[in-house]
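Next comes just one chain, in structure tokens: the form predicted alone.
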Amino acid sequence: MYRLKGEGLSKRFGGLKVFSKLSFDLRTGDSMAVVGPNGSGKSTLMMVLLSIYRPTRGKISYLRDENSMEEAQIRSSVSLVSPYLNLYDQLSGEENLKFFATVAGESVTGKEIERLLEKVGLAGRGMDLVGGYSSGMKQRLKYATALLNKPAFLFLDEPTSNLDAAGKKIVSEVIEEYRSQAIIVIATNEQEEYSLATKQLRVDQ
């Protein structure tokens, strides 16, 4: 059982406040949607929890069986899409998945590589250059290199951002099916996106 823990989190840059007191509890099975408008600060919270930035108060806890996890385990079991994110245009999608799992310390078989291409709507696409995929191609491969990992905790920022209809069919499907082996955190403006997750958090300044 994973956990993970956000106490009075507060984040300025210089003289402007982003957000304060942000405090949440998810365990394995949870998931949350940061909501707010533009501007507010949903981001930033996630680059927060992922340890880019770092809080200028309150704590962030990640444990696993009540025990706090260290840098490397927490690293290994965190995974992000968001729009932010770069693939390699020059790598064919099978590349791009082989290298992302090189550079997570992991091994991925062609098998495994397939069954990831057909979960996110990209069976046969895998030998063509990534720079000749759509935006909305390149977000369901993001969504195939963070599920590489199987992980524990799922950051999802602006989740069908360049995704069509079918593609938003399938993120759905993700999030339900990894929502009971996963904590998920999704951050979105979008209110259909909302009964993607569980719980929710607004963000405001």
Second form
Amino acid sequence: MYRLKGEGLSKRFGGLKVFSKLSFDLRTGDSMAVVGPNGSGKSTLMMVLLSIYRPTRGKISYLRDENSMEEAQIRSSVSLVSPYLNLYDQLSGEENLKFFATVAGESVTGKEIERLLEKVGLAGRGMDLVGGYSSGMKQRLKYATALLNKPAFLFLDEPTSNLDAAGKKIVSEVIEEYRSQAIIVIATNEQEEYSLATKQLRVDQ
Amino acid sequence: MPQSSFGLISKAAAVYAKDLRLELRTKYALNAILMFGITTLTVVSFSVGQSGLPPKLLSALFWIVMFFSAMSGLAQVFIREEEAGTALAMKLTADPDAIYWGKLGFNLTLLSIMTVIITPIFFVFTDAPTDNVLLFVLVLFLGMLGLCGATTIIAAIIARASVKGALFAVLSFPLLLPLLLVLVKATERVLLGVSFSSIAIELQFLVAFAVVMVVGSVMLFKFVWLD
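Next block: the form predicted together with the partner chain, after the form predicted alone:
What follows is the entire complex, opening with the chain shown before.
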């Protein structure tokens, strides 16, 4: 059982207040939509939760069976899909997946990669360079990369951006598949994506 | 939670192999380094003539070419990650130690390729004496280690800055000045044909510099990379 706790989280960049006093407590099986208008700090909150930015105030706790997780454990348990996260354009889809699996300490077989690519609708395109992919295909590959480590914490920032109807369906399927085994945090301002989560956190207060 | 079955070496090797593959496909850093090195050597050798240059001048010329060639290409190892937006994926996925060792290995490879091409050209163009080749190679190797040890961590520091090129040179210069002075002196004496024992102090400095740079970088890199 995993747990993600945010207590009194605030973030400022110099004199600019991004968000303040946000608190939540999520356990495996929970999913939370972080909602608010453009510029309200949804993506910044994601970066704070992922320790890319430090919170100005407040505390974030990653727990497993109520014990604090170490940095390396957290790194191997989290995944992010975000417009700010890019994969390598000069590598093929398969090469990207193999690389990220290896540096994450996962062993992944060719068949597993094929299965992942098929799951996100990129069957047969794994050998193509990512630079030749459309923005929607790149977004799908980000999902395949995010699922490599079977994450216990799945962070989705604007999860359906650049995706067509089929891509959006894949996102819904991924969330449904991981809902019971992971904590899912979704940053979005799309009304239809609110329903993908069971809880809501507003950041525009 | 998935069990990790790979050690630091295989992760660092993956970072190294990825960078090498990207470089072979784009040749961005390699072209920059080689073009600078070959152009500088050619211009200088045509300007000052092929023979008769004293070892002190030859030595200084060689390390000036090496230093500025390194400056023009070695920073790319981190700048490329930041500019392509791939640094975030690396930060979230990879162990910082594995990233540092992979990047250091890649920079060493890049500088080795440059050295293998530029050094023979240097000897041909300047007619420098070649009696003490093994000692020259040893000084060269230690110099490369020191250069890469320092420039790799500086590249990580400047990768997110807006004026990367200027900052890289400004930060590198004071750090590398002692190294370059000793390298010029050691190379001069090697070109004069002295024995191993005659430059033992310079060699000790070069080893110590490389060790301090690499160990210091390993300790600092995580904070530079993640903060």
